[in-house]
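Presented below, as C-alpha cells, is a lone chain in the form predicted alone.
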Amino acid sequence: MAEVLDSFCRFCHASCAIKVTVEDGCAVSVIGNKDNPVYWGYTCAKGRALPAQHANPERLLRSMKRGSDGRHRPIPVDQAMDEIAAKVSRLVADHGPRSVALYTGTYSLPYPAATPVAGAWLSALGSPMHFTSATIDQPGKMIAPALHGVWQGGACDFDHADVWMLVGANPTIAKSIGIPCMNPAKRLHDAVKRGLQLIVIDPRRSEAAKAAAVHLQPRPGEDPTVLAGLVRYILVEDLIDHDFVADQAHGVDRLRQAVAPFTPDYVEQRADVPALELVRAARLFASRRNGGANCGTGPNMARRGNLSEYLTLVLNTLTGHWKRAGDPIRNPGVLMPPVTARAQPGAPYPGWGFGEKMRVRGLANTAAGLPTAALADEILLPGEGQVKALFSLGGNPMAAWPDQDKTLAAMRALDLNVTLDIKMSATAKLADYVIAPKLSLEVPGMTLPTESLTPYAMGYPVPYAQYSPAIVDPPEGSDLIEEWEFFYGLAQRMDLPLTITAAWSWGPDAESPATTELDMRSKPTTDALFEALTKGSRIPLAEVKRHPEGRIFEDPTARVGLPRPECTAKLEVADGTMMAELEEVAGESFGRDRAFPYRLISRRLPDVHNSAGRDIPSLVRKYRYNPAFMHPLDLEMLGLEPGSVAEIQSEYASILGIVEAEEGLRMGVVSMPHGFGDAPDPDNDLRVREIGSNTGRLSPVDRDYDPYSGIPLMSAIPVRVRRHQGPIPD
C-alpha cells in the first residue's frame, strides 16, 4: 500500500522539502511540498529524480576491491574495512601520518554526519592533510574576508534589498550565491516585481542576466577590471556612505590611488563594456541603501579570483551595504548556536600562509582550507611527506580536479586509493576500494548544512529547519554502510578516539563549540550524532523533528546589538596584497590573442550536480554530455555546426566538445560545464557524444595559479576552437 511521507532532497545543497510516495518500502516518486513556508512546492528535476538514483541498475550495492588483475569485484564491507585500516596503520607506521590525505567534496555536504567523524578520524591518525573543494571552486569566498574584515552585523537581505549585484552568478541553476538557493527563480521574480534593480556582470545573457536592469557583458576574466572601474566611479563621484566608510573602513586613499587607471573608457576599452552602462550600473548600486553584491564561480575559477571577491566586498562597503544597529536578523540560527551580531567590524585576518606548508609552489594552508590543486603533487613527488594513501568523500577527483592528466598520473601512484561513491565513477574505476554507500532517503538527515552556508550567501534567509528519518530500507540484499560509519568502524580496528565539533555561529559574542568524544565501543545512531552537531543549538534537534514537514521558527525579537565600545576594529579596503595586484592589473597589456583567441568559461546544466546524476535517463535527455555553447557567428565563421564536433585546445591540452549554439552569449566565448567525461584515454575521449569531455584538462596546476589558494586556470581560459577531423561513435 502507497504512503506518502515528508522528506527533504539531498540532491544538492537546496535541501527542498519534498512529498516521497513510498510503495512496497520503495520510493516510487516525488514532488516538492506546496505548503512548505519556504520552498512554495519547488524541486527540480534532480530532486524528483531521486526515486530513479535509488534505483539505478548502475548503483552499487556491494562495496568492490581491485584486483591483482585490475578488476573490480564485491567485498563485504567489514573485510574491506579489516584490510583498510590494517593497510593505513602499515603505511603511518612507515611513513608518518602525513601520508595520508582526505579529499571532501560537495557530496559530503548533503550527509550531516559524514565530514566530521571522518575528519576526525584523520586528526586522530595525527595527519593534517585534509583538502576539500572549496580551494577549487569558490576560494575567494574565506580568503577576501579575511583580508577586508567582516562585518559582524552581517549582510543585508536578498528579500528585502532594493539592489543586488551578480557577478558570474546564476543562482537560478546554480542554486547558490546571492538569491537564497530555495527556489531562487520565483524569489528573483517577487524582488523584481517588488522593484529590486538588479545588475550582472556575466559574458552570457544567462537566466538571471535576463532579469536584470543592468546586464553588462565583459570579455571572460576582466571581472576585476569592471569592479575597480565600479570602485573607482563610486569614489570619484563621491557616491559612498560618508558616515559609514568614515566610522568603519580604513585605507580609502590608498584605494582611490589603485582604481585611479579604471577610468569608465579604459574599462570599455579593455573589458568591452560600454562606459555609460558601467556608470549606469555604478549609480545605481550606490543609490539604494539596503543591497549587496556576490560573486560566483566563474570569477573564482578565472585569474584573481580573491581580487574579484574582496573588490566586491570593498563595493558593499563604500556603498554601506551591510546592517546596521537595530536592523532586524532574519535569521538567527536554528540548528546552529543563535547569531551573534553587532554592528561593528572584525579585524581582518591571516588569509593564507599558515599551518600545513606543502612541498610544492610555496604553497601552505589557507583561510579556504588545504590548497587541492596542490594534491595531486604531494602524491606524486617522492620524498619526505608524500602522500601514499587517499580517501576521497563526496567527491570525484578524476572528474573535478584540474589538470586530469596529472590526476590520473596521481591516482595510478597511490599505495591505497579509498573512494566512497554511489555507483563506479571516473575515480572509483581506479580506486583499490570503492566503498558502497547508503543514499539519502535510505538515512536520517537535517538541514544543518544548508543552513551552515548563509554567511556564503548560499543559506536559509529565514530561521528553517527540517528533519527527516530513513523512510526506505536498503535495496533487498545490499551491503551498504553510512559514510560516517565507514570511518568510525576504521577507527574502531586501529583503536583511535574520535571527538567530533559541534556547529558553531561565527561573531563577537560566539562561545567556543562544544565537543563530543565518540563511545568507541558501542557504535552511536546517526541521530546520536546528530544531537552531538547540533548541542548549543538556538531550537533543540527534538523540537525540530516535531515538524517533518518542515517549519520557519522565529524570533522577532532577534536584532543587530550595538557595537562594544572597546572595538577598534575597521574594514580594510585596501588591503596591501589586493592593491599590488590591481596594480598589476593596470600595469598588464591586452587585446586579442591570435594564437588562442577563445576564452573558455565554466557553466552549470539545471539537471545534473557536477559529476553526479549523469547516469539518470531522465536527467540527460537533452544533454547527455557537457555542450561547448558559442555565439552563432561563432560557429558560422569556424564553418561549425550546432550538434558537430569541434576540437577545444589550451595551451597545454586538448578536449573534444559537441558545439551549440547561444544567442546570449558573447562572441569569442566558448561557455561550458565542468564536471564531465572520464579519464583521459583515446578511447574515452571519442566518447564524447556519450559522456562529454572534462574541461579541467585544459588547465595545468602548475602554470597561471593563484600563488595562495593554489587554484589554476580553470575558466577564461584561453582557447582555440577548430573542427574535429577524425571519426566520432554516434
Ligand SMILES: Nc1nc2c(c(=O)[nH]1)N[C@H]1C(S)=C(S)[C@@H](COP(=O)(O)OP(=O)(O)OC[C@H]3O[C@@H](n4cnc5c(=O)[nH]c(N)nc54)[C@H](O)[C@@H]3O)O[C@H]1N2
The other form holds:
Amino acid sequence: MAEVLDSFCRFCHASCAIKVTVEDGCAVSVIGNKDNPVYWGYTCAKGRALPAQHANPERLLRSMKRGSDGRHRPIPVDQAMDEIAAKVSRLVADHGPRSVALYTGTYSLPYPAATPVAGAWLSALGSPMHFTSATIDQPGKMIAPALHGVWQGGACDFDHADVWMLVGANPTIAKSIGIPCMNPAKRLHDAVKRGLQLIVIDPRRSEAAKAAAVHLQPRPGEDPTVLAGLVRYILVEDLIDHDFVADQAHGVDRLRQAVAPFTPDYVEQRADVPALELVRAARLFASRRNGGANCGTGPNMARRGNLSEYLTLVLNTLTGHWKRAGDPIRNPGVLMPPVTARAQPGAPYPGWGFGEKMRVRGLANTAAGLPTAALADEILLPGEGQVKALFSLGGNPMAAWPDQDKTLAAMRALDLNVTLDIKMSATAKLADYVIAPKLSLEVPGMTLPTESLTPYAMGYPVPYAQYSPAIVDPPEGSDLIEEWEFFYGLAQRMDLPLTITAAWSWGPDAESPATTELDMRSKPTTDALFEALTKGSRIPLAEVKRHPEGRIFEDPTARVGLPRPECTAKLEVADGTMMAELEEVAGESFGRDRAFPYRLISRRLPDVHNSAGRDIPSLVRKYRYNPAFMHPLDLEMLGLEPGSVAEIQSEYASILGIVEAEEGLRMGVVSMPHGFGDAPDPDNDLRVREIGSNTGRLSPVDRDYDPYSGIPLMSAIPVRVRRHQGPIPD
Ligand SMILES: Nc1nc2c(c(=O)[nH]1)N[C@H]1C(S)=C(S)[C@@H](COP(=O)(O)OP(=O)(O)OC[C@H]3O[C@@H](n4cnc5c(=O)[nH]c(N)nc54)[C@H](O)[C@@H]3O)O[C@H]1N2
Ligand SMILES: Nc1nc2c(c(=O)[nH]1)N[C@H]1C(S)=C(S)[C@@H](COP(=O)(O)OP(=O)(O)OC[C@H]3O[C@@H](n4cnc5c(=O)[nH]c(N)nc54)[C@H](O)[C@@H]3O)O[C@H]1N2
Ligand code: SF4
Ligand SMILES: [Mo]
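So the form predicted alone is up there; where is the form predicted in complex with this ligand?
Let us now look at the entire complex, which starts with that chain.
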C-alpha cells in the first residue's frame, strides 16, 4: 500500500522539504512540499532521484574488506568493527594516537550524530588529527573573520536587503553560499523584483549573474585587485558610513595607504574590468544601507582567498552593512540555543598557527580547522607522528583532495584505510575496509546542520526547522549501519568513553554548550543523540517533531541588543598580514602568460554533488563526464569543436577534457567541475568520455599554496590547452 510521508532531502545541504511516496517500505517518488513556507515546493533533480539513489544497484548493501589479492569481498559489519578496533589499538600502541586521522567530508553533515560521535572517538583515542573538507573549500570564510573581528549584531538579511554582492558564488545552482539556500532562484528573483540591486563578480556569466544589475567579469584570480579597487574608490570618494566606521572600525588610514595603487584604471588594466563598471559597482554597493557581500568557492580556491574574504568583510564594514541595535533578529535559532546579538564588534582572534602543528610547510591548525592539503604529506612523511590510519566519513579524498597523484601515493602508503561510503568510490576502491551506511530516508534526520551553516550565509533566513523519522526500510538482506554507530562500536570494543557536545550558537551572550557522556554499555538511539545535540535549543526537539512538515517558530521580540558599555573592541580593517599581502599584490607584474595562457576555474554542475550522483542514470543524462567549458571563440582559435578531446596542462600535470562551448565565459578561461574521473591510471584516464577527469590533479599542494590554510591553487590555475594528440577515446 502506498502512503505519502513528510521528510527532507539530504542530497545537498539545502534540506528541501519533501513528500515521499512510500510503497512496501521503499521510496517510489519524491516531490517538493508546495505548502512549505521556506522552500515553496522546490526540489531539484537530485532530490527527485532519492528513490533511485536508495535502490541503486551500485549501492553497497554490505561492508567490504580488501583481500590480499586486492579484491573487495563482503564482510559482516560487526566483524569489520572487531578487526578495525584491534588494528587501531595496535597502531596506537606502536606509534601513538597521532597515527590515526579522521577526515569528515560532504556527507558527514546530513547525519547530525556522525561527526560528533566520530570526533568523540578520535578525542578519546587522544588524536588531534581531525581534518574536514573546510580547508579545501573556503578556508578564508573562517580565517578572514578572525582577522577582522565579527560584528556581533549579525549580517543584514538577504530577504530584506537593498543591495547584495556575490564574489565567485553561484547560489542559484550550488544552494550553498551567499544567499539563503532554500529555493535560492525564487528568493533571488523575488528580491530583484522588490528592488534589490545585485552585483556579481565572476569570470563566468553564472546563473546568479543573469539576475545582476552589475556583473564584473574579471580575469580569474584577480579578486584581490577588484575588491581593493572597490575599497579604494569607496574611501577616496568618501562613500563610507562615517558614524559606523568612526565608532566601530580601526585601521582606516593604514587601509587607505594599502589600497592606494588600486585605481580604477589599474584594475581595468590588470583584471580587465572596465573602470566605469567598477565605479558603478562601488557606488551601488555604498549607496544602500541594507546589504551585504559574500564570497564563494571561486575566490577562496584562487590565489589569496583569505585576502578576498577579508576585503569583502572590509567592504561591509566601510559601508556599515551590519545590523544595528533594535533591528530584528529574524532567525533567533530553533534547534540551536537562542541567538544573542549586540550591536558591537567582537575583537579579532588568531586565524592560524595555533594548536596541532603539521610536519610540513610550517602549517598548523587554523580557524577553519587543520589543513587538509597537508594530510597526504602527513601520511607519506616517515618519522614520529606519521599518520598510519585514515578514516574517511562521507568524503572521497581520491576525488576531492588537491594533488591527486600525491593522494594516490598516500592512500597506498596507509597501514589502515577505512571509508564509510554508499558506493565503491575512487577512495573506497583503495580502502582496506568500506563500511556501508544506511541512507538518508532510512534514518532519522533533523535540520540542525543546515541551521548551523550561518557563517556560510546559507543558514535559514527565518526560524525554521524540520525533523524526520526514518521513513523507509533499508533494502532487504542488507547489513547496514549508521555512521555514528560504527564509531560508537569501535569505542565500545576499545573501551573508550565518549562525550558529545551540543550545538552552540554565536553571539556575545551565548552560553557554553552542554555535553553528554554516552552510555557505553547500552547503545543509545539516534533520537537520544539528537536530544543530546540539541540540549539548550531555543525550541525543544520534541516540539519540532510535532510538525513533521517543518515549521517556522517565530519570535518577533528578538532584537539586536545595545552594546555592552564596557565593550572597547573594534573591527580591524587593516590587519597587518592582509595589508602586507595587498602590498605584495600591488607589486606583482601582470600581463599575458605566454606559456600557460588560459585559467582553469572551478564550477558546479546542477545534477551532481561533488563526486556523488554520477552513478544515478537520471542525473547523468546530460553529462556523464565533466565538460571543459570554453568561450566559442577560444575553441575556434584552438581548432577544437564542441565534443572533442583537449589536453589541459598545468605546470605540474595534465588531464583530458571534453570541450563544450559557453558564450557566457570570458575568453581565456576553462570552466570545469571537480570530483570526476577516478584514480590516476592510464586506462581510467582514457575513459574521459565515460567518467570525466579529475581537475585536482592539476594542483600540487607544495607550490603556490596559502601559507596558513595550505589550500593550493584550485581555481584560476594557469593552463595551456591543445587538441589531444594520442588515441582519441570514443
Ligand atoms: N579541484 C577541486 N577540488 C575540490 C573542489 C573544487 O572545486 N575543485 N571542491 C572542494 C570542496 S568545496 C569540497 S566540500 C570537497 C568535497 O570533498 P569530499 O567530501 O571529500 O568529496 P565528495 O566528492 O563530496 O565525497 C562524498 C562521498 O560521500 C559518499 N556519500 C554519498 N552519500 C553518502 C551517505 O549518505 N553517507 C556516506 N557515508 N557517504 C555518502 C559519496 O559516494 C562520495 O564518495 O572537495 C573539494 N575539492
Ligand atoms: N549542484 C551542486 N551543488 C553544490 C555542489 C555540487 O557539486 N553540485 N557542491 C557543494 C559544495 S561542496 C560547495 S562548497 C558549494 C559551493 O558553492 P559556490 O561557491 O557557489 O560554487 P559554484 O557554483 O562553483 O560557484 C563558484 C563560482 O565562482 C566562479 N569562479 C571561479 N573562479 C573564480 C575566481 O577566481 N574569481 C571569481 N570571482 N569567481 C570565480 C565560478 O565561475 C562559479 O560561478 O556548492 C555546494 N552545492
Ligand atoms: S536542492 Fe539539495 S536538498 Fe533540495 S532537492 Fe536538490 S539536492 Fe535535495
Ligand atoms: Mo564544499
